[in-house]
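Quick heads-up: it's one chain on its own, the form predicted on its own, in structure tokens.
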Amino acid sequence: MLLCDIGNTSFHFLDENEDYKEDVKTFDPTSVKKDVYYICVEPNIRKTLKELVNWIDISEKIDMSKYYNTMGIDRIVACEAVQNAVVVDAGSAITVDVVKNSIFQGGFIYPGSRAMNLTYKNISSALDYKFNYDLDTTKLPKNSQDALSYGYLKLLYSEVVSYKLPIILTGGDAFLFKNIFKEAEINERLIFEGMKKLIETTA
């Protein structure tokens, strides 16, 4: 089974147990001859793929009444993969979604680390620090780098753990945030697991 998660910059494929990426600017979808089950956040690419019979849009298999209209398909499919969890997708933005008994409870969007770094830098060059992911969140900071890190990371951590559910980290910065969310599980293939589940339950 060939799966593909299409974002703004890449086609992310999972072919059985092997995953790989292709650049959206150079990759030709017609070069793939086998059936591909996909999700896509980019409208122009979706329009192109609609013309290819071997590219099958999984989003059409989702009961959208469980979610809200403007919710990203990648977030929805990740939620479909779990029964009870807080899903933290740490990328250019951080999305946090709560699922209880396989029902989406709601979620929120938080700035990604690079976006927040730029925010502080734009306020003052004196605040141009990288976040300290080894921060001890049980103690108030006594230096500028940790003060910025605490304000950003502790607030996110406190909100996420307040739901008292297992925490699943995914996305490009998952391993960085694991230092803060020590009790969390990292699952880099969570979206693919959600895709497989949708295919199996709607076959």
Given for the second form:
Protein chains: 2
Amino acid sequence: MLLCDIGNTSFHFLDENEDYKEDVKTFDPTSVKKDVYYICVEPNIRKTLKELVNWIDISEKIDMSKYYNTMGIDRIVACEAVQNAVVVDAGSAITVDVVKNSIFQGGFIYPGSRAMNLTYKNISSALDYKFNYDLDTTKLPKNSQDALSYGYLKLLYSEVVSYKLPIILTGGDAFLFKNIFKEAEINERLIFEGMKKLIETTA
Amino acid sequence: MLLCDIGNTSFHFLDENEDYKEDVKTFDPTSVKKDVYYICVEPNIRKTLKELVNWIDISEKIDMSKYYNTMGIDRIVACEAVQNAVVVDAGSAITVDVVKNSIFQGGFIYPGSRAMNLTYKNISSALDYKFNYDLDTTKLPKNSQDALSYGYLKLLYSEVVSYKLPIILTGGDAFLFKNIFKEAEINERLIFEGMKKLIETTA
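For comparison with the form predicted on its own, produce the structure of the form predicted together with another copy of the chain.
Shown next: the complete complex, the earlier chain at its head.
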């Protein structure tokens, strides 16, 4: 089975057990001849794929009444993969979604690390520090780098652990955030797991 | 007694009970003939004021061993004003400082509302929402505007209340944040109170 998670920058394929990425700028979807199950957050690409019979949009298999209209399809499919968990998808934005007994409880959106770094820097050159991912989240900071890192990382951490559910980290920055979320499990293929589940339960 | 808190954009004066602001770009400090006790975060202005005998820098009266080197003088003076409190100074950045029994415990820095709005917008046009200051912080969001507002406001709120101390809101956005921090006291003259205290105890 060939799966594809299409974001703003890449086609992320999973072919049985092997995953690989293709650049959205150069990849030609007509070059794939097999059936591909996909989700896509990019409206123009979605339009193109609608014309191709072997590209099958999984989003149509989802009971959308469990979610909300403007919620990203990648967040929804990640939620479909879990029964009881907080899903932290750390990319350009960080989405945090809570699922209890397979029911979506709600979620929130926080800036990704690159965006937040820029934010501080743009407020003042005095706030131009890299985040400290070895931050001690149990201590109030007494230096500038930790004061920013705490503002960004500890506030997120406290919120996520407050749900008292297993934490699943996914997305490009999952390994970076694992330093703060020590108890979290990393699952880089969570979206693919959600896609498979949707295909199986609606087959 | 004439006090002045000098930021990046204005000279903020308190003359007995009346306060007023002057633009840093146009204001001439030699036009003041009385003694002025001041703090100043702007290095160039501080250099100019050092030459004027009637401008008295209060920062020299502070026991800096209680704080840290790169900590803003405005944060320090606000801490000097309180005995037991969390001071939330909501401006272009939001600084949160904890004081227990008149001792600074540490603090953190978070982006101000304008900066954070831009951050979300720059990540994706799909995240271009104004924050909802009437947000119900007890419920996980199920719409985009609240998902962003929760990420920004609720995470800050949870951290600040976790210290179990009286909350004092100050800075230009104090009234805006009062909608979220309903239990907080607003004190727009906190820095002036800290300045007075320093002048009196070291007189």
